[in-house]
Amino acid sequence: MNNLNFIFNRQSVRQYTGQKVEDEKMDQLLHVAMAAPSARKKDPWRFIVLQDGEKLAKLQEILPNGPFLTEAANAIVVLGDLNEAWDNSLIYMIQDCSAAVQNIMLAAAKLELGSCWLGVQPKEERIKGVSEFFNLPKNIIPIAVIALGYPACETIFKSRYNNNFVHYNRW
């Protein structure tokens, strides 16, 4: 599987070096999101990139699973915008956000960049944090923020494949 290697390679990476990340990578990590299945072509992702210190410290003290945001030097805020989304559905929304989220993450892995998807949907008081704070219209749902940067620790490869989680043609 050595082509497949940087998807096993990923994980989630809570030590970063805050050596910020290149333009042309993060730009690069935009086209891939935006490269993930929508449901009916809705694509209903909106991004905020963030490189800065004081935004991304105050966005730390919103969410409480991300304390080492401002290690990361970026993020990535993944949106979606309910008025796109395929019949107006919350579902087909974060499941479109969700892929190009995981999308996200894999290229980064390839570009040995450290990701960590920090979840804000469902959580109410996470959803009513960020879009204060980015002063979000109310059709534009906060799904994720992604903590980007250089690990500071090493990537170990791993699988955690199950035999016992896969059936063929029955249960």
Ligand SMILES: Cc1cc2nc3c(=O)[nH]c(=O)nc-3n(C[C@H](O)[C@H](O)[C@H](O)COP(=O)(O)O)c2cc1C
Contents of the next structure:
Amino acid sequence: MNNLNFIFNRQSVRQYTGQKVEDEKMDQLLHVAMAAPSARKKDPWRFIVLQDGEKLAKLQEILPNGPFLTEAANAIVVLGDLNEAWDNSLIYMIQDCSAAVQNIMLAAAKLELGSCWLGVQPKEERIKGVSEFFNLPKNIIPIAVIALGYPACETIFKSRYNNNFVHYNRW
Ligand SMILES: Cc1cc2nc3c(=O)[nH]c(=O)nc-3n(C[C@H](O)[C@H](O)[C@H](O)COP(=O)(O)O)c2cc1C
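Okay, that was the form predicted alone. Show me the form predicted in complex with the ligand next.
Starting with the chain above, the whole complex follows.
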């Protein structure tokens, strides 16, 4: 599976060098994000690229689950536009945005960047905190924050394959 090793090498990175992600790489990540599948091709995802140290520090205060955001030095806030989602459904929108998050994280691994998914949904206080911080319109819903940057730790090839989770042709 050599050509797929970048997927197995992806791991949640929580230690970073603090180096800025180059504009070209950030642009590539945004392009792969918007290549994700989305219900009825509604593409309800929206993104805020964050590389401002003060704003990252503020976001870190709002998200106690991401104490390494400032060290990462880069983040992408993934949001969904509920007005644009299929059936105006939050559940469809979260699935669409999650597919975009995963595309970003796998591409980041391929580009030798580290990343970590910081959950925002469904925690009310995090949703409120992020919404207020960015002064979001009512229809724009925070889904997740991706911490991004150059890893200050080794990535270890790993597989969590479990044959018990797989069924063929019947449960
Ligand atoms: C929906 C979701 C929310 C997550 N939230 C956090 C988080 O708030 N903080 C964090 O450090 N990691 C978070 N993670 C990362 C998981 O802890 C991590 O993916 C899991 O432990 C597996 O490790 P790996 O990513 O290294 O394979 C989240 C992952 C997902 C899918």
